[in-house]
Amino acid sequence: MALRAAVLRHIRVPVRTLAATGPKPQLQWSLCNSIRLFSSHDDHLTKEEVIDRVLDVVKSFPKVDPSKVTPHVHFQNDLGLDSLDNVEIVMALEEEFKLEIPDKEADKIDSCNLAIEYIYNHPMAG
């Protein structure tokens, strides 16, 4: 689903309206004219931006002491959160970065470091 959204976001197809009368125009389709080249440099977040925003989300969680939050903090071991809190933090990260993290991947995110790496490497994070 995420791959489909990424591809659709970058595809540009020329559209021309046809008159009711007259000959049909010849459409010249060119790959270069239709697809914006994929680039990680156009609107991708920097690692520092991701770190700052992830830490802000975790610090704003009600059960977390903001002074304990670092890029390498573990949600359960260091912050004393339970698995339900972990799910809520991942959901808050999805909302902050406007992306959807599949359940299989979300279950693996149990620290700020893993959240930072996942979001930084996600092509749709914004």
Given for the second form:
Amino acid sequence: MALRAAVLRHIRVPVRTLAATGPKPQLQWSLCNSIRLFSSHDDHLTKEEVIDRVLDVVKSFPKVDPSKVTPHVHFQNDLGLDSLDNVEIVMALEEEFKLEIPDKEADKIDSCNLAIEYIYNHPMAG
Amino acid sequence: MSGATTAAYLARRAAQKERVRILYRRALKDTLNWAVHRHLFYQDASDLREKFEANKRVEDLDTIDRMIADGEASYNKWRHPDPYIVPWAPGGSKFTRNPVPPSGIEIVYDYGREDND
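Can you switch from the form predicted on its own and show the form predicted together with its partner chain instead?
Next comes the full complex, this chain leading.
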């Protein structure tokens, strides 16, 4: 019995307590910067991406002056577009983000603000 | 003209404008369905826009109503039999493909332990 305890004491690995803070945690996080999440429901667009793409679509519209486009611009009041141009812009946004917007909702999208909010809150925005 | 800016007149004009916008939207989508190649679509879309622009300045309510009805009739006549619908939308190919399972159901994987215990 005492022999067993002596043998165990001999081969037991001494426990070392690590320093509480130090460069170690940072090193770990910097190694896994690009974390791959394996769920299929976490790839929602970030707000900056949505804003960038929406502004690109609006700027590439031929009747629009690209220098006037900001995230808060109103299509008919600020950019001087027609209501039919509004419809065309909404269709272009639908094609860009692979969405299907119902007719009633699409009628209400009047400015960049509304478009960005709608697309950001849509679960299937691609 | 009597009732030039009454509320009823304005409401009717607003309803007509909404009908025109929805009709233009559907006609544009239909044009995209028919004209698969992009350069053909641009040509057809600008033709459609010309047709809408030509009637822009009409003021008489009944004429406008008749023109909208004619436009909707010709839209119904030219509808594509197999339109492109986004897959996850109703009518698309992925719609209700993987429905959410009913809540409260729990699958307990015992791997035969309940039979062979």
